[in-house]
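Just one chain follows, in the form predicted on its own, and it is written as C-alpha cells.
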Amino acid sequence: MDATTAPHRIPPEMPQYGEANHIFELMQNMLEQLLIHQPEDPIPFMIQHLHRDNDNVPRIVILGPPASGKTTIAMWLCKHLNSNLLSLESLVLNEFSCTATEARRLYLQRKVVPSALLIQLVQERLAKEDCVKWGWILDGIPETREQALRIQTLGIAPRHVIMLSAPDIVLIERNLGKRIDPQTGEIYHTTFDWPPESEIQNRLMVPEGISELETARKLLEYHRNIVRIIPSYPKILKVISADQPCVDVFYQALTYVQSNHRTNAPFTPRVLLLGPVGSGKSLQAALLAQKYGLVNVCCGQLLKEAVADKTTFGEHIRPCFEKGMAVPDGLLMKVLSQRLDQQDCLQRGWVLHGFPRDLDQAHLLNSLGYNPNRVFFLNVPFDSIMERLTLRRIDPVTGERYHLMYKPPPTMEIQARLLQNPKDSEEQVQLKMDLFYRNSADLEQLYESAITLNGDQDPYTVFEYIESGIINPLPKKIP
C-alpha cells in the first residue's frame, strides 16, 4: 500500500503500551536466546523464557589490574544488587563439581587454570538456578582474549562491563599494603582501609604475590591482555578511574550498572518540562523542537492562538483573559487535546510546557491518555529567577527586548524610554513562584521517574542534560 496516499493511523495507545511494557526489548531478548540455544521446539522454550523473567537481572563483568580494587567493588555490587559473585577462587573451590576438582588440582600445582577449563567452570556455575534468577558478577574474568571469545561463543553475554584503571605506580604502592581476612575474604589496607576491630586486625594475613617485583610482572601481563579484551565489548564497557576513594568508585559503578543501554526500539518522545516561571522551559522546548523535530506545545500560546483565531473554544476563553481569570481546567484541556491529537504530534512526538501546574491538571492529562514518557524538573534558585525576570525591559518604540544586566540598551536615550511588563514585577514573580512550589512536591511524587536538573547554568549545558535524558533509557531505581 502506498504510504503517501493511504497513511497508517496508529492509535496512540499502541506505542505507549509498547514503550511502557518494553515489548520491543522483550522480543529482542527472546530472539537472542533462541539463536543462542537453538532449541528443537521454540514454543516451549519461549514460554519458559517468559516465565523466567530474568532479562533485567545483573550480568556484569568487572576487569582491572592487580590492586585496582575490583574484588572489593564486585563484592559491594553483589551485596547491593543481591546477585552472585563469581571469581576464579570461588569457582575452583566448588566441592560439588568434578570440573572444579580438576581445576583445583591444577590451580594448586601451577597457580593457573587453563582457559578451556575455566570457561567450563563459568558455564556450569551460570547454569545454576541462583545465577539464572538473580544474575551474576564476574570478578576478573575473562583474563585473556581467548577467554573472552570462548565466553561469547557460549552465548554468555554481559550487559555491563566495568574496567578499573589507575597508574601503575599507584597500584604497586597500594598492593604492598594489602591485607586479607582469612575468615571472610574481606580485603583491607594498612593505610587506606584498616579495620577498627582489634580481633580482625590480629587475624589479617599478607596475601601471596604482592611484592613490588611480582606486582610489576602481573601488571605487565595485564596490560598485554587487556588491550585485546577491550574490543570484545565495544558498546557496553565503561572505564572508571580507580585512583580515587573506593566509595566514589563504587557509586560510579553502581550508577552505570543501573543504567539501561540504548536500543533500536521505536520511540516517540512525549516530553514534559516543569519548573518555575523564568526557569528556561520555553527556550529548552524550542531547542528540542529545532533539533529533533518535536512539536513545541506551549499551553499559554495555544490559548492565545485560540482567542486570536476566534475559534469556538477561543470565544469561551476570551472573557477569562479580559477579566484576568484562570481558564477552567476542562476548557484548557479541550484546547490542549485538540493539539496533541493532531497527526504531527502522534508521529513526531511533542514537548509540553506551561501545563500541568498542579496535581489535578496532571491527573487530568494522564486520564486522557497524554502520559509523558520523559519529565524534567528545572530547578533555579529564587534570586536567579528574580534577576532573570525583574530586569527585563521592552522598548515601546522598536519593540526590542532588553535585559539590564545581560543585554543592556546601547544608549541612555533608549534606556530612558524602556518599560517593564507588569507581569515582570517582583510581586507578580513572587506570586507565580509561590504557586509553583506549593504544587511541585505533589508533581514530583506523581512523576516518580522524573529527572531533576540544575537550570541555573548555561542553557546549552541544560539542553545537553535534557537531550541525554531523552535519547537514553531511564535508569532503573534499585532500592
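We call the rigid core whatever largest set of C-alpha positions still superposes within 1.5 Å between the two forms. Residue numbers count along the first chain shown, from 1. Keep in mind it's a predicted model, so treat the numbers as computed, not measured. Compared with the form predicted together with the partner chain:
Once both forms are fitted on their core, the CA shift for residue 291 between the two forms remains under 2 Å. If you fit the rigid core between the two forms, you'll see the Cα of residue 238 move by less than 2 angstroms.
Once the rigid core is used as the reference frame, the Cα position of residue 266 differs between the two forms by less than 2 Å.
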The other form holds:
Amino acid sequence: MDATTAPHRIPPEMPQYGEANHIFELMQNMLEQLLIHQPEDPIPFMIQHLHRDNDNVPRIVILGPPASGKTTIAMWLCKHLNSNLLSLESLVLNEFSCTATEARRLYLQRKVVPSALLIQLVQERLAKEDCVKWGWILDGIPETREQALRIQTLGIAPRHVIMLSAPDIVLIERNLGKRIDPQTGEIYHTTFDWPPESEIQNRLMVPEGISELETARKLLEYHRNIVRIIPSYPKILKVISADQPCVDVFYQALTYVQSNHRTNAPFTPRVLLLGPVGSGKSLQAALLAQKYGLVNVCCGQLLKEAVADKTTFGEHIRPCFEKGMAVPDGLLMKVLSQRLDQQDCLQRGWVLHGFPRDLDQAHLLNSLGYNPNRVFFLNVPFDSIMERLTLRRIDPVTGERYHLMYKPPPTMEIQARLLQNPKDSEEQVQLKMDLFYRNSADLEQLYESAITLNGDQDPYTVFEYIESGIINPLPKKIP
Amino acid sequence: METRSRELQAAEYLEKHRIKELVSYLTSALLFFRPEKPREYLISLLERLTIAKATGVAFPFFMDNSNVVSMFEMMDSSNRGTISFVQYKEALKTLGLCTEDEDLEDDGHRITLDQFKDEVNKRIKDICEKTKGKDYESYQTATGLLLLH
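Could you present the same protein in the form predicted together with the partner chain, rather than the form predicted on its own shown above?
After this comes the whole thing, all chains and molecules, with the earlier chain placed first.
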C-alpha cells in the first residue's frame, strides 16, 4: 500500500487498469515459470505460457494424519472444483506407464514406494494435459521431507496447502469405524458417514490395517515426518481441525482454496465507507487516514470548508445550507472532483464517507472515473444507533463533547449544563436512517463486491475487519 | 550452498536473456495501450518480437530517434545545448543502457547532444554484440531505427 517511488503524475487510468486486470500477478507468474524452467529460448516459452492461461487453476496439497478424512475432503474438493485427484493408490494403479508398473510391484511387495519413484510418477502425471488445464489436488503426498524437497526441485509448487489436525485418541477411535466401498473407492464410516442406500451398505468392506495398534504406529510415523514438511510451505499452509463434522471441514477448506494470497502488487486504496448515520464511518475513516496515510474525504466537511473559505462554490452552497436543503448533485460532484483530483489523493489513495447517498450519486461517481476499489457497508442495528446518537451531549462552556453512556461527564456541575444538538434528537435520527435504508438496497446491488461488516462492536475491532478487507485480495465469486 | 548457487544461476539467466528489460517493456506497453484483452495483446507483442528476431524486420521499439532528442531537450531546460554529467548518467540508466554501479568518466565538461547520441548508439551496439549468434544480424537491422544519424 505504498505509493510508487518512480515517476510521479502517473495518469490514474494506468493503476486502475493494472488492478482490474491483475497485470502484476500475470507478470509475476510468467516470471516465476521462466525462472523455474529457464528455457533456452524465452520468448516461445512465454507465448506458450500465456496461451495456457492456467494461473488460477487449483494446485492443492492436502496433508494430515491417517483417519483425518484427507481422501474424503480431497474427493469432494475435486468434484466441486472440477480438478484432478492424485493419491498414492491412484498413481500406482496407473496402467499406462512403466514407472507405474515398477512402483506397483514394490508397493505390493513392501507396502511402500521409494520416494524417487513416487515423485517421478507425480511428475509424469502432472505433465499431462488434463492436470495442466484443470489443476491438481495431491492427497497425502509428500509424506516425508525428502519427497517435499524432490517436488520442490522439480518446480512443482502448490498454491494452497491444507493440513488437517485432530487429537490422536479421536483419530484412533475414528479409524476403527472406517469402511470402504470396493466399487467406487469412497470411504464411509460406521458412525459419522453411513451411506443411506442399503446396497452400498451391503458391499462395504473393512479395510486392512485399521486396528488400534496399526493406527497408533502410523500416527507416530506421521508426527515424525510432518514436522519437517511444514517449513517447506510457510505462507500457503492452513491448518484445519479435523475434529468437527465433515461438512464443516469441507466448507473451511473450500473457502480457503478459493481465496487468493496477498500479493505485492502496487495498490492505492480507494475506500468507500457506507452506512447509516452513527455507524462509525467518520471514526473509521479517521483511523484509516492516520494509520495508512490515506486522505480522509468527508463530503459534509468538504462542503462546510467550501462555504467557510468563501470560494465560488461556497457562495452557491451557502444558500442551500441556510435553507436547510440538500446541495444539488452537480455542485456536489464539482467540489468532490476538485478534491479527489489533487495530487495527494491520487498518490496516497482516499477514504470517502458521507457520499454517495443514492444510486444516481453512485453512478455520477463512477462516470467521473473515481471507482472505489474497496466498498464497506457498516451495519448497525437501530437501537445501537439510537443509543450512540441520542445520548451525545456537549458542554457549552469548555466545548468538550460527552456521551452519557460511553464518556460521561466527570462532575454533576458539568452534567447540569450539558446541551444536546437538535440534529441528535430521536426524530431527526429516525428520518436520516430511513433515508439511508431506502437507498441502501440499490447501492448494495451496484457495489457487488462490497464487504458488509457488523458495526455494532468496539471501534478497534471494526477497524481490524476493515483493514483485513483492504489488505487481502477481494474474494473471488464462485461462477 | 546449493540454494545460493541456484540463485546466482537464476540471476545469470535473467542477465543473459535480458528478461528484466523485456518484462519491463511488456508491462509498460500494457499499461500504456490498455488493451481489452491483456493476454492476447501480450501474445501478439511476443510473436512480433520473434518474427523480428527471425527475419530482421523492424523491432517494435518503444523509443526511437525523436524520443532521444526530446529526452535531451527535456533535460536541457534552459536550452544551453548541453546537459550535466549527473543528468546524462540518469538518462542512460532510464534507457536501460547503463547499470547502477557503472563508473562513467566525468571529464569535467558538460555533455552535448551529439555526445549523448553517440554514447546511446555505442551502447546499443554493444548490447547487440553481446547477444551474438544467429540473432546478431537481425538485432543489427532491427536497431537500425534506433541508431541516430
